[in-house]
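A single chain comes next, written as structure tokens; it is the form predicted alone.
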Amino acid sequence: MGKSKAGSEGTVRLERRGAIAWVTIANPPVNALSQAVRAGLAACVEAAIADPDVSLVAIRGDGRNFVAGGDISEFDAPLQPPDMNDVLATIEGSEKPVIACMHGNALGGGLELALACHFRIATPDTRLGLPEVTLGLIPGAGGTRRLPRVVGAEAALRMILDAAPIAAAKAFDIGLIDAVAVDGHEPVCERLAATIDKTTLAERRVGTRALTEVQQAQVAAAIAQARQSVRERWPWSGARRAAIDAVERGLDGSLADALVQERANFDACRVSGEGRALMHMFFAERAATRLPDGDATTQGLSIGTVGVVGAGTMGRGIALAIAGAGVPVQVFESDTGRRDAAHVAIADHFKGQTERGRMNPDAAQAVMSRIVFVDTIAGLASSDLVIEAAFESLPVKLEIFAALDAVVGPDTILATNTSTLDVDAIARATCRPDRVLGLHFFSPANVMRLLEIIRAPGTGAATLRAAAEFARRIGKTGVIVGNAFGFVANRMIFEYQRQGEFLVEEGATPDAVDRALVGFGMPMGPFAMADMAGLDVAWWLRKEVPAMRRADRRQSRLADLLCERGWFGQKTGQGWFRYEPGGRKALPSPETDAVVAAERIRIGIKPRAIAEQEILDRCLFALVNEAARILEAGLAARPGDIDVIYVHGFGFPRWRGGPLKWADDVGVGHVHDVLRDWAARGEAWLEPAPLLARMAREGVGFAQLERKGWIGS
């Protein structure tokens, strides 16, 4: 048998080496089962369990990965034939041995497929898993029913609800997979295609195997637990509880009863209002570092050495996190104590993280190694990529951008970590403003994915793709966005915590604040959040920047007042909060009532009881309309950018999808009214800005936006 193709494009291979017929995946990049892939995967097996030559089937995939998961581009419609359970039933009922070959990442969908095959093996690489509660749905091809009946149902539950892949020793341990493949696949296939007789090919079927003695124990233990931890940890997690619904009937009866449910469990998932806003995640995470049309890259630049110049707190956790991905990286800081107390709290840190047993010593050491410090701004000029994270004052800034550009090649990139400045006049320090950017990381550094990569309007095609490229490569999660105080995350922040506070002044405390938005889902309210940051960050800004007040607008002075006696949050035992020393549990603060009282006293207002309700609007709508205005002035190519920056800058809960996509679930019209009508009643901050006015007006949502070219007009 030659090679031959199936699938409109090619999808699936087939060829026979000796008595061994080899299907090979190959959808690149990572193998998706695609309506193609699956009518290619359905023919190439019935072509070769039909020949008679053929004594063994494996099936493999091409490039990095066996098959990552279905083709979540697919899952917004009906699924087109053939049905992937009727090409795993093809697998599973073969008269010849079908054995699935593993290595890259065999997930979701590429799991399922193994299941059904009668054996499972794997390279060391492999990462194994069923990670589709991620998204807001439940596995859909046999993996509730199968996996259980391999594993048992208290692991099979474990790795479907955490949703964390597996490596192949632990899938070796656990039973998934019957060798780990060290020397390759062909040589453990060569070996079963010699001794795999039809009595162990019939054992081999786990869509119908029934459960062994211990297996039934355990089960109604394992359900419980399970039902316990989606309460404790998801509770918002409908896919999850569908998830257990599933993996219970399918302990019990037929396979095809069992496939019916978990497809009708499945078919749920995926049009609830968790599952898409999990899915318009998915799709919006790829989409923010994509760059506009017509804007392609004349020249590659590549980022082998990274320096960074300042070693506080920030700095620190840069290049903890740099080197962290296996990236050398040579440290500048001018001020000798500062460099003494960043020497110290690098190796604690690491000292730290290998008495937790997060990492082994020999791998802490290998990571400490890649800091070096530098006596010298000119020891950074080697460096590929240099990130300044000094103190938040243009004019340090710019002496520092000056002196870089003296030093470092001309393909450098320079990058400046502020939080609020101007990047476009930090690079006209130099002269090389097209190889000039902002990389905005969040705090602490080392720990927080998420990574604002600013555009200065003379930053260049070249430079962005280089710094997008570099997040994905340290794990960060980056989204591109325009110059402008505050850029997209702190603008929109500093009308929420604004918020926040006008809501205290009126009457609110700020735990019923605080409370009102955990209940909603985000990790912490807006006043144990700024006690974290640390008051004194803001204060120097409402301070420094214009921007920040207006006239002609109500501002609050109660943070103000705090940081007049001193008080800046968690780091001096006393903020918004009150904090044991040592300790980091927000406690009530008889002190800051005071000066909340008085401060009410004196602007003359007498103190109301205030909703959860209106806490939950005037916080989260005033979020989604500094976003609208976000979008007008072209700060964000897309919505979803918006939504990708909050999730994991803030913590936004995923599974409500980002601000954006969560207001087009409430309703554009309805947040238009609400701000509308606080706007009436003096609250100028509230005023909807003009492209949500439209938006209203003409029944557009956020998602709609792209689409109608009005983002940036």
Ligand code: T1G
Contents of the next structure:
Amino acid sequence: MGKSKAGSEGTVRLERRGAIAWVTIANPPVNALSQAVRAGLAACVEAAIADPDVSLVAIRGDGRNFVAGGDISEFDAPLQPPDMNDVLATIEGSEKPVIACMHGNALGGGLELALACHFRIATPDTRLGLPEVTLGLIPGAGGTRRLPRVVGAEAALRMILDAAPIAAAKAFDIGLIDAVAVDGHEPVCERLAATIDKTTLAERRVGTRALTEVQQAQVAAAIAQARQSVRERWPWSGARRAAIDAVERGLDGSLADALVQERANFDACRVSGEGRALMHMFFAERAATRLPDGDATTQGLSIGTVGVVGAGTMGRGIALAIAGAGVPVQVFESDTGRRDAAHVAIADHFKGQTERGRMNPDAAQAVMSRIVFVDTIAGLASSDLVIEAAFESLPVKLEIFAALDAVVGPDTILATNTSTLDVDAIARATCRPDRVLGLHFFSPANVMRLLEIIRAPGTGAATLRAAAEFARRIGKTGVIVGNAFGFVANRMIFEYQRQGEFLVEEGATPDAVDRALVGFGMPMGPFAMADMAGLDVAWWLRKEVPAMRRADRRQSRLADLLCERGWFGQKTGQGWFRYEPGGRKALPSPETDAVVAAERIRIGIKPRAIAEQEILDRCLFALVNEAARILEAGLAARPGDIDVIYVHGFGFPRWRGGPLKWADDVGVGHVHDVLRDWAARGEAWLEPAPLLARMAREGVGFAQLERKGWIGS
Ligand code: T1G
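Instead of the form predicted alone shown above, give the structure for the form predicted in complex with the named molecule, please.
Now the complete complex, all chains and molecules, led by this one.
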């Protein structure tokens, strides 16, 4: 599991001002409750309680956050003392009132710390939550015991299962905090220090408090509703089931028993496949735009104004993503008709959003006002970043980049949204190759979070850093990848889909292949996904891009045969599946089956029954094998980057940690052996990549590759 710079150190300061002891947690950047912080917190609270001049202990966080939770990087081993529950027992058992002064993020162990305090206040910006299940964990420091006693079982279970933080105002409404500190923490603490009645402390000790009659009355329904919602929304989430069990056990009985049970459930989650996978994803997402150490010192460029070239589907989607993140964007489109069509399409988009209640009219108007169309490329002259989203033709793009070179400033970053062309060829055609890179958005660009940041050989570190920061700012999950055909996401999906088509040639149906992969956890199967994207897109690529039709690889004609009949998928009502007019439900298509049957005869394949396991092995191990080829070529810096790409780009189940984390769990040796067996049966392209063979030979998993130095070697 990843390590972050947060949590490895951390200190806690104690300073007394008058009768108030201020205990400040300082463990940048998020004040994670590392071992050092837990020890420091215990020492400072004990010292404050022992100080005769102290009448109130106030706990707060340094920097932008209160406390973002337990230190996740410590969870790949048994927790080290001091145990957070012991630290919280000292706080809750104190004879002097302890108040949690929250701001920024108060999440996980941070909120559990606040729940053990006798009073809780938060500035208006505070976000309070127990997001542990997103890590495959459960609250492990009394949250499943204390939260239901403060807000009731129903609200507590909703917070734990949804894992969505709530704002300070909402927290006040449900009784989670005692006050919204609109004028800062100090005035509230000073008032409290002067008026506190120590006799009331006992009832403020939440952990030992009994449920009220009202709270007791809602328990059965709340638990039943919680279990039902997990069955319906998160059937794969063992953590959510474990959290409900802990809450249910903690509703009665002693605090000590409840904490023992909660910790047992927490530890079981911590070592579970789901927990390892989700914690892997947490760190992998944050590492995916990290530059190699040598580049890390490079001062970045700042991106204020952004231009987009092209108002087609991608250009509009990119403009919507940027404007939706609060960044003004100018769109250059030379063709009046396309410019007008874009205006209409954007207005329709927001009309639909407001009519469906997804956006209020004022917010929609604010976003629309950030999108300005210009009719000359000179209109983009003041841009700090220009994203080209024009027709997928190298001559067209070279002409655009030459024109941009002439009008924008010397430090302006020029990005191409190409999905198939050589970013290096485009960069070398400009006078600023160090400021040129690819920003590969996925359609629809205003919805899909993945953004491949394509690093050409000449792309400068400052440019990459600026692009990575820009990706975060517009809510995208950026991943820096190398410049080769298909980059990473499409290169892998091509192999996955090719195996699916081979399986249909050999006897499977599109529906059987899709059902097998949906059963694995994919949101859609390869054939329904292709029908949704439009078969004509890949058809055009196969005709225009030689790399799509390599002679050294088995090719299937099935998709071409469908396209030659004008069957492009959902958009034409017929593709791999059939669709009712205006419908999107994939229905078996006798016409497609007839085309497949005829093709089998033409190529001399006698259809056979194909087991589900074969479908999974060939489609998913093909992904892993292509990823190994990408890593050995150094086109991705780390296996986790590929996991992030595939989870965010194609919905690989996050709770499996992405294809390479999953391959490690399955066993690289097993993956290798299955691929080798298929290669021996004629599937030449399933021959294990040299890197995969080496890993299998030496018993090395993807998680060890960075340390081994085998990436790009
Ligand atoms: N532990 C360790 N490192 C953490 C961390 C954590 N809880 N949270 C963040 N980091 C690192 C992160 O890897 C990155 O490192 C840096 O801090 C900045 O993070 C005991 C068991 C708070 C909303 O799930 O949601 O409490 O890449 O880029 O965008 O019962 O961090 O710089 O080396 O995300 O400003 C529950 C996780 C934990 C919250 C801030 N808490 N964190 O977002 O910064 S389990 C969470 C976040 C727990 C208890 C249970 C976000 C943030 P690096 P960042 P950000």
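Numbering follows the first chain given and starts at 1. Heads up, when I say rigid core I mean the largest set of C-alphas that superpose within 1.5 Å between the two forms. No experiment lies behind these values; they were computed from the predicted model shown.
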When the two forms are laid on each other by their rigid core, does A551 show a Cα shift of 2 Å or more between the two forms?
yes
